[in-house]
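Coming up is one lone chain in structure tokens, specifically the form predicted on its own.
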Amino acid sequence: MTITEPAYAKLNLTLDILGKRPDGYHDLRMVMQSINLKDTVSVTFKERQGITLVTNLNYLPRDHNNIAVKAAELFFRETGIAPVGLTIRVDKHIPVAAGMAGGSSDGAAVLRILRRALAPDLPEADLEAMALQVGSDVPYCVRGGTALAEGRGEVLTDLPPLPDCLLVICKPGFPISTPELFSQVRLHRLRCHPDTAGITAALSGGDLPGVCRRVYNVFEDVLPRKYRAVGEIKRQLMDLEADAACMTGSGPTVFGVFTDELQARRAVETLRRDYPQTFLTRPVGRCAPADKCG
């Protein structure tokens, strides 16, 4: 038996840090978004013992320090089910280090089939919970859709759907490093910081103008000089006609949100020139309680 599974990257409208907590993770407030842009994770359940992934990308780790294998080892055993021979397989177009989530997503959508072929039974609230252990963007990702992430991002809630539009992703070809990005943070020093409650109800009202005024990601207060391409692709994407232009995550990449699809393709022609990991998305809804994504 085969079960397979869309893991959809992610984008932040919002990203805060609100303090330092004692675990040594970061008290963080973002509205995330889940965009059609996304990989495909396989399953297939085998008579012979062990885990198997196969990707198509050589250089990703193929044992435990995958985020899909992590996932379903610990499925089996926070579960008490017996484990089963599994071969995995992810086909990956999110682009990796991007502060998309991709391979959160990845290890979501290995829970989420778990789940539906081995405990139906088992509450959104306990799986969320489980994957958290993960990582600490995989409880969102196991619901996906349009939600309010608070703490280390476990603490979800449901907001309405982002109102339709076009997203224009632009990856540069250089990773940001996630705990570089932290250190650089001195809370006091943060010039702004988003209007979290103005963006919840704009996406309550269908107000996409009002969730545009209001995208921002206090990460772009503490990027290094090394890191100005970042700057540059908003600028870009602005002169472009975006409506907005947001990092995402801890970076690099950017997104402008765009209304005009004649303009968004543009958008992506031009940036595509130096950028070649430049994609035409939008956003999608809720993968849970539902067993499917969309």
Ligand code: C5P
The other form holds:
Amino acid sequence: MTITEPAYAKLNLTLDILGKRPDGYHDLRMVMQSINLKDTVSVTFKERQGITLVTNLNYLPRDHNNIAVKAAELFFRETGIAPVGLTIRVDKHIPVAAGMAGGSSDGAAVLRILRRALAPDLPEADLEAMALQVGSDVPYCVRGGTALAEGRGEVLTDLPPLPDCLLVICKPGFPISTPELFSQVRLHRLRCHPDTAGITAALSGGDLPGVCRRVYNVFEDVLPRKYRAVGEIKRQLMDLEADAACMTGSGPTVFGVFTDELQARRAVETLRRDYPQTFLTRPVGRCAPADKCG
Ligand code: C5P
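Cool, the form predicted on its own is there; where's the form predicted together with the ligand?
Below is the entire complex, every chain and molecule, led by the chain shown above.
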């Protein structure tokens, strides 16, 4: 038996860092949005024990250092279900180490598939608690859609969907390490913070211009100079008539929000000349439990 699920990328419409926690992590407040740029994850259940990972990107780890394998191992450990043999196939299209939770989304898709096949009565909250042990973004990725994520990222509140728009995604050719960027943050020096209440109110009112005005990521304010391409892409997107442009997560991917499809397509064409990993995407809604995802 094989089950396949889409693993959508996410964008941060906002990202705020509120404080450092005793466990070494940071308390965050983020408005997250799934987009239709996706990996495809399939799990084949086998007679023979063991977890095998197959992927189209041969430089990715294939052992427990891959978040998809880690998620499967954790699922069996936490549910107490006797492990069965699995082949996990991950067709990756989301850029890696890009701030779009590609790996987290693969892990979340594995958890959704295993619940559907082996523990259909497992509550969503239990699955999300398990997901947190895999990574801070994984609980959000289990549900997807538009959501406020607080705490480490696991305290989730569904929000009204982002009004339909086009999202141009542009990933420059270097990765940014999340721990490295967190280490740049001096909390007392963060002078600007996103207007999270304002953006959630704008979402509730279906007010896309109100959302665009409030798109903001505090990581941009601590980006080392070597990552200045991020600012350059933002400027290019605004020059190309985006209604907003912002870095997502810990970067380096930048997204631009457009309402006019021709302008969005023109932006993709222009940016692709310098940045081959440029995509035209749209927002997608919440992954419902079981087989209603997508
Ligand atoms: O949870 P995850 O493994 O995805 O986090 C990667 C790194 O990002 C952590 O090791 C930590 O340095 C940082 N992080 C943080 N606070 C969070 C989430 C991540 O400091 N809420």
